[in-house]
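Have a look below at one chain only, the form predicted alone, in structure tokens format.
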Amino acid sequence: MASSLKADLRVSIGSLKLKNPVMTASGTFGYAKEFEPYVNLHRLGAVVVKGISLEPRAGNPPPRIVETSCGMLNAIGLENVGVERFVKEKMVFLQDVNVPVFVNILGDSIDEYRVIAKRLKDVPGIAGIEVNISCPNVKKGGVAFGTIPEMAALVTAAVKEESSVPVVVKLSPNVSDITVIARAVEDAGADAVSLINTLIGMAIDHKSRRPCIANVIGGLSGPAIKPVALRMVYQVAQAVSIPVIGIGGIETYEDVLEFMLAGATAVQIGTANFINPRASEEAVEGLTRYVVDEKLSSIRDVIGGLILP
């Protein structure tokens, strides 16, 4: 059985050591407790909880999820319990999971990011912060932090200033050149970057002539975006010296290997969790078999190993 095989799957994200490169993606794994009946959480490299804001958010009205060709479109609206309830209620379970927990944070202003990071500082069980910079800056007319290098850098610096754990910045693909944003957050102190967040898309019901989701537009995820994600991970890995965490359409261990060959140190599995709750654990099992079968000294040998024509 895969569980009896011995393989070195360890990777590092900043100063944090992960037992393997398989993480869960924010917004697809709840607060982890929801998946406990289906997944052996202890076998994962890390868990990334759904985005946390300063105050609780109810999210967008339904319908807010629709299946698309080879993917999923969502406009959840970042529904969450807010940082205070998260610390007091959700961390009670998470601090005993025995797996590194990354808290994804979001805000409408730089000050909000700073306050959330400060509230999370030194909370037992939090191993890292993932910063969602795809959110709109309400003080700047709704422009997403992640689309302007200077704004992305300011958010990164603010969170780093208040954090005692590694800070990962989650990059938006909805930009003309993602490497520019990646370099900006690296220069501002980011310990790693994760990419890609969802692509902007929409779906229409031709029978009713109405949008399929109430918000009209939403974020596209799933296998449909994998080629775009792979390309961007490859480009960013060439542009920065900090670890890159790949996200986008990853379902199997073979997908994980593709992202690692493109330069990713670790990956996050997202939409696949809705189809197969055990996708992340199965990916770990597959990587274990791969390292053993290929007689590799470590899964780290795969990182950036793409052979170009």
The other form holds:
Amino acid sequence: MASSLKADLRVSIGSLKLKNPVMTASGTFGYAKEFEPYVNLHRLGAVVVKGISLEPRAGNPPPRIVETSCGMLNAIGLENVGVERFVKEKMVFLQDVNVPVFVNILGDSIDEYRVIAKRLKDVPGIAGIEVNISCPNVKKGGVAFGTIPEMAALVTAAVKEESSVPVVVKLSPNVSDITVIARAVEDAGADAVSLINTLIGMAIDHKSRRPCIANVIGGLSGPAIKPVALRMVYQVAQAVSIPVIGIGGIETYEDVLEFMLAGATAVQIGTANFINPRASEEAVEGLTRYVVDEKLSSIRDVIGGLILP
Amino acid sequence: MSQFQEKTEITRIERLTPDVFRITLESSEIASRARPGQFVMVRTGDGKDPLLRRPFSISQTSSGKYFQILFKVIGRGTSMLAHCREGEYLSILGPLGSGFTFDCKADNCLVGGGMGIAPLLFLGKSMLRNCTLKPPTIVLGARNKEELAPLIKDFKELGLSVYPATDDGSLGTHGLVTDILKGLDLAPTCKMSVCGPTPMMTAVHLFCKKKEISCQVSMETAMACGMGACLGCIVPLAKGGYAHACSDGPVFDAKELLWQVR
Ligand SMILES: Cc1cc2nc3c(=O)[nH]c(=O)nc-3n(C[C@H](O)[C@H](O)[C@H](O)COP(=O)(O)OP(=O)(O)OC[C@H]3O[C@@H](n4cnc5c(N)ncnc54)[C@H](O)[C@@H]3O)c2cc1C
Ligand SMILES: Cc1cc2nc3c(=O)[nH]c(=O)nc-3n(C[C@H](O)[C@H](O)[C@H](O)COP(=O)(O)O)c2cc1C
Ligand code: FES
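Could I have the structure of this protein in the form predicted together with the partner chain, to go alongside the form predicted alone above?
Okay, now the whole complex, with that chain kicking things off.
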């Protein structure tokens, strides 16, 4: 049994020490309780909960999801219970599970990000904040915060000011040069960056001549985006000196190793949780066996270990 | 909540019509806990395409050890399932969702259309076992005799009588299930349980609303996870906002949903 094997899988995200590099991605793991029947939550490096806004949001009309080749498109519309109910109802369960919890936050103004961060400050059980900057800035005509370096920096600084835990900024891949945004948020004080969020895509049903999801465009995730994610993680890891958390199409421990070789300190598993709810725990088991079999002193030896031609 | 991720063995696969199949799977974990109206998420292959699991109603259980799914081939996933062989294993998540509720003291009426008939067999069987006083009234519809006859057979074997309706009149009433309902003498205390295509469920809901009959419906939506995590499977509510078909449903009180009435 992998669980009885001993291997050093510890990694650090800012001041936070994780027992292993495997986290779950926001919006794909609910509030963790949904996965309790399948996963030993305490064995994961960390969990990231569904994005939380200041007020509850109902989200987009149906259909919200459609499967595409080796992936899926979603336009959930950031449905969530709002920060107040999150703290009162969802955190209670999470406080009893021995796993670091990252709260993914979102807003449509810099002020909204700031107020949420302030509300979460000092709530017991929160190990870190992940800032989703892929949301439209309502005051600036709906342009996503994550696409303009100055805006991304302002959001980062605002959240940082109100937080006592590490702040991870989650980058949007829908930009012409992701390293520019990564450097901007690093300079603004981010403790780490996570990437990638979903790639904007579209699916059409030729028979009905309609878009497959009501929002017309949506976010692509799953194995289909892995090569793009790997490339971006590789580029960002070289551009910044803070830890990089790799996300995009990760399913197995082999995928985790690839992202770590590209320079990721940790990873998040997203869409794969839907197909195999045990994917995250199985990745931890796989990494344990790998470190033992390869006789590594630590998984950290793998980070950035890509051998170039 | 008891849910499992299981490698289950296919103990039997039957072809009921050219495109309708029934698979019997062995899992005492799932079979012994399942309730009528619940569903399972099935992985149709080991590859990455199709990627997501597919939802199927549990159409019956037996000996607390076996359960069946009944499905029609409509796309890649169902076509891969149709090509499975006995002795192979399928990865299953379940049992998922809320089930139907039933009250033995009420007159129960089950209305099914097409593949929506699948969960009603399980419900009818449970009613027979638990409600010895009065068997449910069963109304089933499909496109034609070829599709409907093998599905009715299961109910008949249980000793339940069925009012059939087909679109082409090849079996039973020529028309819709609501045409049959109109001719039945249903008490206002009757409880209707419905599963089928949305237009059919809309019609039955409107019928029940007019007669002030209580009506529960099992909703079908696209689903990525089946366990309340992706928030992709919403159904609009009458009071505004949405419910999640996989975790709040798939069975809902029809009055609580928002129906598109043309
Ligand atoms: C709770 C629940 C229970 C279900 N129970 C059953 C069951 O017992 N038996 C059964 O046969 N099916 C059932 N379904 C529907 C079943 O899940 C779909 O038929 C299946 O996912 C199709 O997969 P596929 O890969 O073959 O088709 P896909 O490749 O996903 O789809 C092929 C084409 O069919 C369309 N399509 C997708 N779903 C449906 C649908 N439900 N009806 C009509 N067209 C559709 C798609 O838009 C696409 O154009 C259930 C669904 C839900 C949500
Ligand atoms: C259904 C769904 C909902 C998501 N919701 C969020 C969210 O609320 N906040 C966020 O930052 N990312 C969200 N994401 C993006 C994922 O966290 C992840 O970045 C992306 O899916 C890529 O990883 P994957 O290919 O492993 O899924 C969501 C993704 C999916 C599929
Ligand atoms: S199918 Fe994912 S929440 Fe219902």
